[in-house]
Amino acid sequence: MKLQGIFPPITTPFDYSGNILKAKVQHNVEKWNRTALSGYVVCGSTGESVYLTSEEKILLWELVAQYADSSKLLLAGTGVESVRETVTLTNRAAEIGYKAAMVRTPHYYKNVLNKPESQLLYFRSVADQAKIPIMIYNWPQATGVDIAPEAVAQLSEHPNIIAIKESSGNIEKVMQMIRECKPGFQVLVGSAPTIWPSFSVGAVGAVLAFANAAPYATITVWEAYRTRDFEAAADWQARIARAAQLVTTKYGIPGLKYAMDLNGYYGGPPRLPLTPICPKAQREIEQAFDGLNG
């Protein structure tokens, strides 16, 4: 299975009580259909899985597979902290039609779960009972436990172990992976503010935030590195810099649902206790996105 191209950690489209909008999910996945992104990562960090309920991932699972179009490959977002219950959400996605499960790695007990061997344990475990291949989801600076690069070369020798998103934005540790990975193990990151130098060293694809708000910009990118247009490339790795830092590091996930709306998507209210942003980010994420349609 190749994962190249652009894909979007989708948003979860909420009301201002906190209930999932399904026409806003049908909304912005037909938006998006029209574009060339490579297809759907739902129920990820940016969908707030950590605030959704099982049944509410399967909800979401379900409208976006009816919505999607069938040229875009669907990834459920299935990582939680049991083996157990990953494995039971990983099936399920399957069942739904999702092609590969994106899991994070545990974090809670850190103490315990910041060694290799316990995410060893973890992903091999994982990968064994699932029905569809794993992708390990790395992001450091969210859960305060990094997977080091000789646990991924390892884990890549699993025959259902596909692929990582590396999202701590670290090109050396991506050259490392790739380096050291068995050979079609795949690399993609998780950072906009670096998928040029990423794409340039070996990564084949990204899991993006920003492409949430942003589609055809990350879509430029990609396409100028497989066209081998590198001076485009950087210009418009320049052009979203400002843009992707403020609605992932500086202002999160309100404020990409804010650029959401600014672009003709459904952004809407984060869930609690996380809030919209105030007029001051507003006017800061307008200026950033003024040019950058979605």
Second form
4 protein chains.
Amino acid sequence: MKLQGIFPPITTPFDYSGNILKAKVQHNVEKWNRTALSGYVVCGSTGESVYLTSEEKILLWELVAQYADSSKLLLAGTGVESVRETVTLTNRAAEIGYKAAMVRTPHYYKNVLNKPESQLLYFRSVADQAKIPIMIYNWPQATGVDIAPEAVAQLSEHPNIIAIKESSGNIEKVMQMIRECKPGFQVLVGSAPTIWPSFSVGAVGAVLAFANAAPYATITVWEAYRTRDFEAAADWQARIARAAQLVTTKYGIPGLKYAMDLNGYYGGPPRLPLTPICPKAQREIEQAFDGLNG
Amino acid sequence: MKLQGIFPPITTPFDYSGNILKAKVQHNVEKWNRTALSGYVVCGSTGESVYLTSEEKILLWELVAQYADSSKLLLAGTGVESVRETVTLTNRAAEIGYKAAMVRTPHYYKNVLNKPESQLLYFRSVADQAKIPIMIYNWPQATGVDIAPEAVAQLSEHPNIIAIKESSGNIEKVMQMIRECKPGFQVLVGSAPTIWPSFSVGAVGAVLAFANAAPYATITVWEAYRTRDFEAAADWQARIARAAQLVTTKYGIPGLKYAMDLNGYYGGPPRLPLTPICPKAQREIEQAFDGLNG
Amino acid sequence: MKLQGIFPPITTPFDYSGNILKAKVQHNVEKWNRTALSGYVVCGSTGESVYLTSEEKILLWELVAQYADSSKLLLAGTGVESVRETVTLTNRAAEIGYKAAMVRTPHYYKNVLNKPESQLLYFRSVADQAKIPIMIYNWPQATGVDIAPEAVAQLSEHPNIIAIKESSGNIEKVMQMIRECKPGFQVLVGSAPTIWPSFSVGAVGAVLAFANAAPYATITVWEAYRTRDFEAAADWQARIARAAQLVTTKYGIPGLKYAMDLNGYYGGPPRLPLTPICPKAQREIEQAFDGLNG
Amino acid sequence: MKLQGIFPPITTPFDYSGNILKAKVQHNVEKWNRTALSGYVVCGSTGESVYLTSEEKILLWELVAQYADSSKLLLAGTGVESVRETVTLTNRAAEIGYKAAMVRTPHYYKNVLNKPESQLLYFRSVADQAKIPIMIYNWPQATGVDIAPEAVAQLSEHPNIIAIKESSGNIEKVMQMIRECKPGFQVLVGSAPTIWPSFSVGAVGAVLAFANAAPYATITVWEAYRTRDFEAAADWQARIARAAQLVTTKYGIPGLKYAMDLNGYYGGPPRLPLTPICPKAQREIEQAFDGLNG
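Can you switch from the form predicted on its own and show the form predicted together with a further copy of the same chain instead?
Next comes the full complex, this chain leading.
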């Protein structure tokens, strides 16, 4: 299975009481369907998956499966702390038609879970029991746990572990994984401000929160890279840099949702304790997204 | 409500398939009932709450409520990332008869949740809607988020926030909270190796994983402190130091469960990705617990 | 050699051009001579030793040796990154009459120097060649390197390593060192906000920046502890807490120097890039030191 | 002044007593003279500058100035903690003929020096008084202090601050500095495993410890990049990756010196507390440098 190109980890539309808005899921997915996005990651970090019940995750997987164009690859964010629940969710997503599962590093008991042997055990246990292939998901800025390239290389030998989404932004690590993993293992990145250099060293795709709001710009970097138009790739990379920072590290999901609202998608409010951004942040985002279409 | 003395955050008994063993809950609780423990925290970090479904948490709350001696204060670990689910769980625990809820700091979106304003919002939102009082739970070693004494002081003004369990082991922080919080706000600590100095600066109790396996030793420190027998307090503190380190920072829950098995409680296996400890670790724990009764 | 009680790591008096003011060294030392301070640490972190040339350090050692009352124990801060220069400085201090040398953990090449074997090598090499005993100095907040209790325990076996100044504020670590080091090895602490609990678990003294400006208050905590007047110890600890935070973690040396000026010592300006504090910080410090005599 | 291409921060040759070997300085410099290295950085971190006295630094600057080919640009590592001593050293290097000074971020008093305003003050104060241009040097892995792109952008406006050596390996930061700094401000990087992607996003050169031992390989990456032979750049980048990791993050200066010995340079022993590497590490380095000429 090829995981190439740009995938948004889609946001979850809520109303102001915090309930899921099914119609807005449809609206967003149908609008993204008209782009060259490669597929959708449903219930990732950007989807506020840590704020969703299992029932809500399943609902979202079903809704997106219903509205997604058949050309789009469907990935489910299924990772939770326990092996057992991660397997249950993964196989539920498989039944709904998802092609692969994105599973983040477990991290609560850090003194144990920062050890490579615990990380190997977790991912192998999940992959052994999963009915669809696994993409490892590493985002140390959120989890406080980092999986080393050496461990990823070992996991790349597992027949049911096919990819990693590396969101640390650490390009040395990306390069080392590409060098040391089994041929065919796919390294995707998760940090919009560095996709161009990441592609240039061999990353085959990206899962980008930013692509929720401005898919064309990210696809343009990808297409420029693929057609060896390196000037254009660098240029578009520079154009998205500030906007991407604002809706990820600086203002996070609330900022991203505001940018979606600007660009014709439904962003809406996040669930508490996240809150909508203030007017000053709105102005910053408006400026940064000027010229970046939805 | 007085939260004084020693509370174990009780472990969850599983069989080797990872299923909850109700009979072992009964066994453990009835054995702890015979000690001077002040009460039980059910579904805290030590209870592997991050590996439990909501249904399992409710089951455990019901079981412990059924078997606990009426003199024991019942506290429920109800904190999850979202305000809405934390409130739902807290109020379910209240219905079952729990007297207070221990709510850990939310932490996944760290760039947002490390800000005091987000922490204040979360705890105030939960406390406003909770039918029982809230004890803040701060364990930065697991969450990667730390709540500052100044924020705790502000939260201590809320009529439904009555206590904090501070597990960082940072005694300067404990002292500052005691000085700056509203009179009557109760500071408990969560680190067995430092309970004696914590009591000496004003902590009124402790929630100790270690107390699952060796309740008498921890109660002895507490009683020695209360009767101003400072030599005995220091002496018992020294006696538990190594054992406490082994079953918390060094080997974590799997080590603690082994120590429980040694001392006549049911420890059993943890859920994956945690695994039982190796024979070498078992020998270390056996040595360290020699002379420490269950 | 007994390193008991309170030692200020004395500040270095500069004029506004950054030159050392010899007369102010005399003024400060003669004023401290009239207190029950146990001695002086000259050219420690608080003395801005990282901003001093070797010649300036030697000058300061000579000046303080000249003015110090004979009852005061003289300690020299001699630690720099290399073994060879640390030994040279230590033996120069010995010639001038210093009784022991305080040597901080080397830390620039952190990937090497965070390893216990490198730390053991450094301190043993220094101690082997030093003509006076060594006090290890650990301040991870500045150095980014932390020496573990197990390494300190090994170093305590060296006949020429007699003490540690542990400035992390981590009381569990202090307790573990006291338990595991060779009997007679002396543990001092370096964090004024936690001296009372540190004494209560066995620390025999403290090296306190705060004592430059308010020696009596810190001596009072020490004397109260020694005479088992624990209420008084806790009370005075609480009285100094805020002032101590302001002149250490919050405003650092510039804040401390301002507090010295308030209390009849010469503080004066620090060397660049440190700068005098702003008026708002001055007001905070004035308030916090109200009632704390020089 | 153009700071383009590859600069080794040259190691300092010591004998086994820790004394500087002048003849080996000559040997190394004359051998490097025959390469296309752009120049030399003398007394940087790799030169063990933290283990050198001021007199030794001056000696090394003089020796290298004497032996360096006139085509090589000479840069002096002059940064120490205080503004006054950094200025003194910088202007001494200027007298000897050095064209620019590399000045690392001061870092000992981290609570102050992590603030942008302190960093701006330091570099502006140094640059105002320096007789040669300043290159900022940022290596957070050693210093524990990180200078933000926004601060670098502000410093780039200073007429006497012309470049930064960014050694964090963080490519997003490199990209942001290139976007936000004044046109003409030069961004160099300091991490051999990521030079190719760094060049691809606009870095104009690199200061590489690794280039001490294997200058040709690093120059090849640079030349391939300049001639738009991106395949060759990526290929050579991959070939040096493991060797570069070994002699920087894994074994540091002792590993690098061993690699120099392998390749016909004089590496020799480091100063204590650094020590020569063990035979096992020697074997690793021999393997990794196989095929990489001096």
